[in-house]
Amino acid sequence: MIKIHGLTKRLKDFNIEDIDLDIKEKEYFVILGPTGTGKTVLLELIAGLVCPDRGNIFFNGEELTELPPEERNIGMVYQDYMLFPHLNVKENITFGLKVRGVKREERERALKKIVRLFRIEHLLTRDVKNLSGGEQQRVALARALITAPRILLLDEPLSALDPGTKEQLQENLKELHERLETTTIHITHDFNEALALADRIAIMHNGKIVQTGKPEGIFKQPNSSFVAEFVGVKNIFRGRVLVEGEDKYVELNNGLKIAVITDREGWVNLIVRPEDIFISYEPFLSSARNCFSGEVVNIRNRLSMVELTVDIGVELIVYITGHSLKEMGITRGKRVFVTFKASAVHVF
């Protein structure tokens, strides 16, 4: 596994901030935060480029904080590829392999096995000059990789693609992960490039790690309105919490108060996520807790579900299907019910 334990680089621009990780052994690990948050320079002080100020970093119990780039057995592939722009495709690929002194037979016998896993045999002979954006992106992959480095390191690898060959390269990473278990560190700004790919993600914020989990945990659970705003997530509020009785509730600055399950006190964040809010011509008979009468302001087609924002005294986002929409016939101005249990409330 790799731990890394107070890692520290001060720059310019930014510092990266005691940085502890564990990634375990095998495990796709993605670093999701902004532009310029000091992921890149994290990735290469994990390489060994960067030299850091203060801290450790071990693979399986080895220390790698002092040993140069060439003895970590480590690859790397950046957002802008770096292909030696005077070599064809083949040697760029078994560039890594001459360097170390690999005999001819044995370089071509691991090239014929990279090249059959990205299905680029026919691109050998060719000019980097003269492939595509996602070409040149498998190219640079089986450069890294046909080295068998026990850590790949991938810097934004997908930014710079169209999106359907994003996605076919999405589902080749995760292929390919699942058949050669490299240890893979992948960088992104992209919430839905890193569900696609993580077994777990860390989100970086000011050279800083902020919350470390599961992607559907993060998701469901951030830490900060900074997680939460960064991923995506609707619906988020701040209020008192108040306690009547033996229930608790959190009262908005407009006096709305939103029942919930919270052992915090005093003034916090809370999230209803869209897909959590039932909506309705009448109340909803349920055990649900929170029940509120407002108008649809706003619909929105977000091609497999349909947004509603519906004013409440605070705007919610509601997602329903588009039958939904046409079968309720809900249109602007109408008004409605939403429903939503306190157990669906996250507090923070």
Given for the second form:
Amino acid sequence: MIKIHGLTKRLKDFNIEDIDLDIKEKEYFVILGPTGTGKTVLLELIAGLVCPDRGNIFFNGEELTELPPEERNIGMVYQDYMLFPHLNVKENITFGLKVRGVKREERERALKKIVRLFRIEHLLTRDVKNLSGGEQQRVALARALITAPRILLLDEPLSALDPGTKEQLQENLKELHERLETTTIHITHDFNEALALADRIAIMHNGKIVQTGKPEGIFKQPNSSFVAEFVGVKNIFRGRVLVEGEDKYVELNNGLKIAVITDREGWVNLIVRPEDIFISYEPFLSSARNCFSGEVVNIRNRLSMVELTVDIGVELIVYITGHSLKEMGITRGKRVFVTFKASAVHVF
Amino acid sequence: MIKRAWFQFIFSLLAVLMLIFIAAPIIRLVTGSSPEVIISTVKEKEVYSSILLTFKASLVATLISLLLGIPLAYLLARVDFPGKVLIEGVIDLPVIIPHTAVGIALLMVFGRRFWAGRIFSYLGVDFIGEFNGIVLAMMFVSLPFLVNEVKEGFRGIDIKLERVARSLGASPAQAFFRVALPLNKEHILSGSLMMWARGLSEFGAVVIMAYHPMTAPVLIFERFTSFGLKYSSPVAAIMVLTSLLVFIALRLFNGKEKGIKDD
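Show the other one: the form predicted in complex with its partner chain, since we just had the form predicted alone.
Now the complete complex, all chains and molecules, led by this one.
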């Protein structure tokens, strides 16, 4: 539906480089990246508010690159909502219809519909300066959606809010998308937000898209240590691939050898997910090829589980349930065995 | 603590001296003539018509500058181009050139010896010794007050507001007239007020372009050189009082409107 090809823009503080994206109809697409990587500019390029140096944007095969923003019909909601301070809520929402010369009766009809959808009937005559963060967001969304845009661009729509409101509005966004099915591009620096909303995620780093995929895919199989760290993956190690007969290992700097399944050679990164690791007091005889002995150096309570740090020469994070912890009587300083399958090791 | 008290004391003292320096001559001028003299002076046709002329000329100058100055201010606030700093410097030039020199420079462009002046003259617009000339002189020396204030105003408006307007379907002109311009209303108003007030007081450039018809500052000068202090000070007092009254009234009106809006 939206195809972006080789989009490049050089700016003073950062660059957008060679962005390729392919966003499908009705998709909720999240662009995830640290603050200051040019995510807002990417949206402004898509909306036509900033001109690219190079590259093209297509919408259903029609090229948009040279089209001025007012002819693109792409809705944009900025982080701080940018409600027009000299207009009241109703005038803000109907702005897009007014500048398009839509007749009064038609405007009123569209207003009624959108206002009902966002449950903001009671706000219509209010001054936008006196709205709460959540109300402002609803008005900004209503203003953008009343013109039925073909794409909705959301620039960090949840980051200006306190945690409670944020969760609520995140739910609202999800519901809204399920209802209207407007193709949405949402940018954020918060992985959990992306996880909760996205059909697909693109990770942006230094003005480039470094990985695109489904949220679980990115979380389970990050393709670089940047992505892995950014999405909060634990147990990332670096080592060299060793081949011994039919078996392959990655040898870490301290000599620890971890059995893996990979076609890669030389220096690689590997990830062992904390929930894929077993804990036992005796060596665990099984088909799992990795089994190491180590000392429990830290125990931390998380929300739904317990996070153990086991020193096996490197510090390995392991998740177990509180129930297991109690039953096994694990305490700090105890020696345990950790076991995981070679196929559970993600090498990249 | 003691040190801080000294600091406050010395600064307050200096500040008060500065204020006395501004206030004393004005108070002395305004109270220097008896009310009877002031009233009889106001009734002189030459005096009241010159004051009216001054206010009117400055108003016209301000209106023309609004038409030409708002686009300039907007471009300077929104567009980056090479040589922008130079242009911003040019706008400030009228403040530093001696105003008599301004008058002569205007004479050289709008007088009939130069093609620009001849074109206007052909169109029936003359400047030398005319109301139009007074307007030009006032406009030249006071437009920086308007342009700079309006420019700062536009700069203070988040460009994203205009971008949102564009994304909602507004053309560049619609984004300007429906978003940028109304949001800059206060700066435009206060810039106009400053420019108008500055125009009223202009003497140097005006006197060279048009000695007649006589604006109030020229009339004060003429009465001073021909008849002395006694005859010029009532006119000066009247001009100062009128300006003050109008100025305060407009400020109050402006403030009131702002107050209502903030509620």
